[in-house]
Amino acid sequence: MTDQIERDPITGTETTGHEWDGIKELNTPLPKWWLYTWLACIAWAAVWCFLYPSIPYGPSYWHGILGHTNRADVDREVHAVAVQRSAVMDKIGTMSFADIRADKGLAEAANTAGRITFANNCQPCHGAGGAGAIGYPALATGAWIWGGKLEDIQQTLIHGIRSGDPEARDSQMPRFGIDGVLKPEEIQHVADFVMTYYGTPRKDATPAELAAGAEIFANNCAACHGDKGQGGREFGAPRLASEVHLGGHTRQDVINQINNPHMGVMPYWNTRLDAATIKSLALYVHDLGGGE
């Protein structure tokens, strides 16, 4: 009987039949220990999806009848995390910021609390670090506005400032432009006595301008931002003599505010925050600005 069997006459290995454009088609069976492999994957696979959450199917999926779920094992991690600190931040909730400056760990802890509360919630206005921008004050400078005792701060981050709570700090800057209160060349001149302050005074302005500048200022502006521009902590008033500005840096923008003034406004965190959050966060806040 003749072998109808078609070999390669290279390799002497059976051909499957199948030929294109002249390649035929060895018929090389799978390694054993490789078929093995992959079929006991697939065993191993289906026993896992029949334990664990697998294979979805209408409003819901297989559960598997383990009941294991990665979010069960989070939550429990989350609820361990949230019971040990509690714990902590019940102490920090009833002690005054100087025991707890005191003791290590409880300093260590409203640290880290508070530097996580500032980037989930401040950061996005106050910059990273506290830096600041233009209409946001800058926290890490010591230019403080209503104050830099840990006390001040605490007031603030409660209570907000314009914020509409009843006990907010509040202050308003009148609007000398559009109001009328000053001509615009006595906007002029009192914005070119400020640059004074600023110390990048406008190179051309006269004595006699300066002059007539100081005297607007006294008269308008002083009572709020002190008689040499330190600022007023009573009124939020901001301080003129320095390097940190909260409208701006430039002439144009000290017109602006004279003009019309911009009123930020900063909301109340006693209602989003517990009283240990806002501690910490106060503690934060006042090393990051070198606080008084």
Ligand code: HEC
Contents of the next structure:
Amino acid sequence: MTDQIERDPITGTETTGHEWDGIKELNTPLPKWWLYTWLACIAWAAVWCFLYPSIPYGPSYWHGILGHTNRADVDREVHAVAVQRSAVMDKIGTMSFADIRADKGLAEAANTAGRITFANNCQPCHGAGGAGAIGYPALATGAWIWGGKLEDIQQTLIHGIRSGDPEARDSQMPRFGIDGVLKPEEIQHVADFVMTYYGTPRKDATPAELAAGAEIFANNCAACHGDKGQGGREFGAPRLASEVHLGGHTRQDVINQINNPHMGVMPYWNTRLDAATIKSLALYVHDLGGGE
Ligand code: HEC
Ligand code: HEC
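Having seen the form predicted alone, can you show the form predicted together with this ligand?
Time for the whole complex; same chain goes first.
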């Protein structure tokens, strides 16, 4: 170490005076641009810490003077989506089915709203994708009991079926068995006849039994179910000449129905879902595969 300022003979730069094994340390100051960038970063960090949540102390922390929180950000975004959605749903509520279908964006929005509402409200009874279950109609098959046009479905949703709503779809199949309208033997015959519509007739049913069943059917059942078992929508009487059945496929299911009809209830939704959501649902159900 020496007190004198020494210069490196090759570069002409001052040395710091430190020397190890003949190697001297040059006194090269930081470049100005580097130094100022560094100072600016420190200043920036200080301002940032002042504005935004930063330094922890005890159980709390400095919240920053801008009042920024992630929660507030999320709230703002959720609010923006809600505003946008309500504008779309307002349109769906006022437009005709045909106009909604014609507008690709609206049709997609309606389908999404319908799908979510279906999963939350309808799936427990009607099954995923409207596949149906015993006592709960399959909505995707086109085997409509009351009707599969958009307006029919909308009407079913608004007022329900045997739901207690004053405008509900309503009908009663007589309790042929427990009210003694038909004798047990007659019920066996007409059930045998109905099984011919189902496509799985009882193998040992005699022609005489089937003829008796056909006559009982013509006199007691055809008024609602049609003279060829084709069903009657005014009465919500299912098509019997079909592979899709509301109440099961076996002869015993048919006998049970004749004895004591199931008379399923479909709730009304007009007090639970708004008009636009019901319309979206009607479009969604119509699109499941069976819409008319
Ligand atoms: C508590 C069970 C239940 C719930 C929940 C329910 N349904 Fe139903 N739904 C039924 C029953 C039972 C029927 C058949 C009634 C009958 O005609 O015998 C039916 C019938 C229908 C029909 C008429 C089908 C036809 O062939 O004409 C449509 C459409 C329908 N439901 C759609 C829906 C939609 C959409 C939802 C959700 C908003 C829903 N249902 C919720 C039980 C339910
Ligand atoms: C007043 C009209 C009416 C009359 C008359 C009537 N039904 Fe029905 N039937 C219905 C309705 C409505 C349903 C569906 C309602 C339910 O039980 O959920 C039904 C359902 C059925 C079913 C179940 C269909 C399926 O797809 O699962 C069978 C089977 C049936 N009826 C047989 C008969 C027979 C047999 C007679 C005559 C002895 C008869 N019905 C008379 C209205 C009628």
